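Below sits a lone chain in structure tokens, taken as the form predicted on its own.
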Amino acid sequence: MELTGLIGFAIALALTALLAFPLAGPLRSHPAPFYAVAIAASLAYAWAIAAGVDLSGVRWLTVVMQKGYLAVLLLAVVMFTGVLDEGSPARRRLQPIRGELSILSFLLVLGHVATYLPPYLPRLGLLLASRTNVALSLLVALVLVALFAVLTLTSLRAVRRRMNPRAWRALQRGSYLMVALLALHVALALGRSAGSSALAATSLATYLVAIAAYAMLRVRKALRSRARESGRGTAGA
């Protein structure tokens, strides 16, 4: 399985930098067949697991869809981007395309969501009331997912053109505390399978690094953004 797993990574992996920069021109040109094909993927895989299509033959499937990393990996570029510096030959590539890559993460991580939440729907209350690891991970993912799909309809353009810029700015925060519901439905959901399995491990390490680096990240940009607004206005008296 571990094998199967870094597999299902590099070809996530790979389908992420090709979306993200040989294809960035046609996906912010045109990017309505770019929703349609992850729409249907997720659709097609969550379909051939609830009719127990055997998919042995294709075992990164299970990285690549279930597991929901080609969605993270998409999710990271958005989010990374935007803690770049202004003037980054990264961030003048990718900033254009931020909304159409957080859309598509967010129609891919359906296939994930259409796997695991018909299994744990049914017996939510009384998961909840076990108070588990497992219940405490399926209500986060439900916030999460509640989040992500506001975000992401407001990332539509159409929706983004009609409303207040101010406002979309302040919704747009949102994100930060999606980061933050997501490291810790991954920490409920890996943190008891991790002391046994390496890939759970891996998984889980690879997680919490890339969130701490986006935090810090994120509070260097927000010190450099004070700075100079401290400076301009010294400069200004």
Ligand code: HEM
The other form holds:
Amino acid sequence: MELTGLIGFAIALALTALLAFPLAGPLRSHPAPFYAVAIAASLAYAWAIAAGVDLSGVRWLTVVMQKGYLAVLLLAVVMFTGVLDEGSPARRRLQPIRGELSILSFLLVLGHVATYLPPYLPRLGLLLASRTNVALSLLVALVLVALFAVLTLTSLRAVRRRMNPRAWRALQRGSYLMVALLALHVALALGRSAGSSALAATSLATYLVAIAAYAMLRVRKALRSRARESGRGTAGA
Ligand code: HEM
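Switch over from the form predicted on its own to the form predicted in complex with protoporphyrin IX containing FE (HEM), please.
Then the entire complex follows, led off by the chain already shown.
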């Protein structure tokens, strides 16, 4: 599974790079076909799992879709673009398609949700009332999906255009809560298997290091812009 994990990760990384760079123009000008393909991929994967289709010949697909590597890598591009310096070439290139990449990430994570949620659904009430770790993990996952859905819906250009810009910006701050919930979800979901599976332990460590790096870069950016603003205030005084 470790080799499959690496192959799946490499495929997800290649697809992310393809979408973020050579396909950025078409994604920006005609996002609908990209969204349609992402929805179809998630639905087809969820159907294959529900129907018991044998996917052992394409185990990398499990990593790309079920483990959510592609969705999470796209989300990582969206997050890290936000902490790049305003004038940097990478930021200028990626900023115009952040919304589209985030929508694609949500549509693709539905393959992960549709695989893991159905087994819990019939005992959802009982589980949530049990106040166990599994219940907490499920609760966090449900809030995570709901928040991701709201942020995605408001990233659609047609919806964003209708919203008050200040309200839109305030709502988008929910993305920081989403990152915190993602860290908690991954820690709860992989924490149990990390002791016995090298892949789970490596994945958990990678997610937590990436999220900690993001948090540090975000704080650094906030401190820098505050220093710039107070510098401007002093200069103007
Ligand atoms: C109700 C919705 C969800 C459920 C029931 C759920 C369930 C799970 C479960 C059971 C695992 C552990 C899988 C394993 O042991 O291999 C897991 C892992 C994970 N989940 Fe979720 N999840 C949900 C939503 C989400 C969302 C919305 C995201 C992203 C925004 C997400 C991101 C992840 C990631 C990154 C992992 C680690 C995958 C790995 O490297 O193995 N999940 N989830």
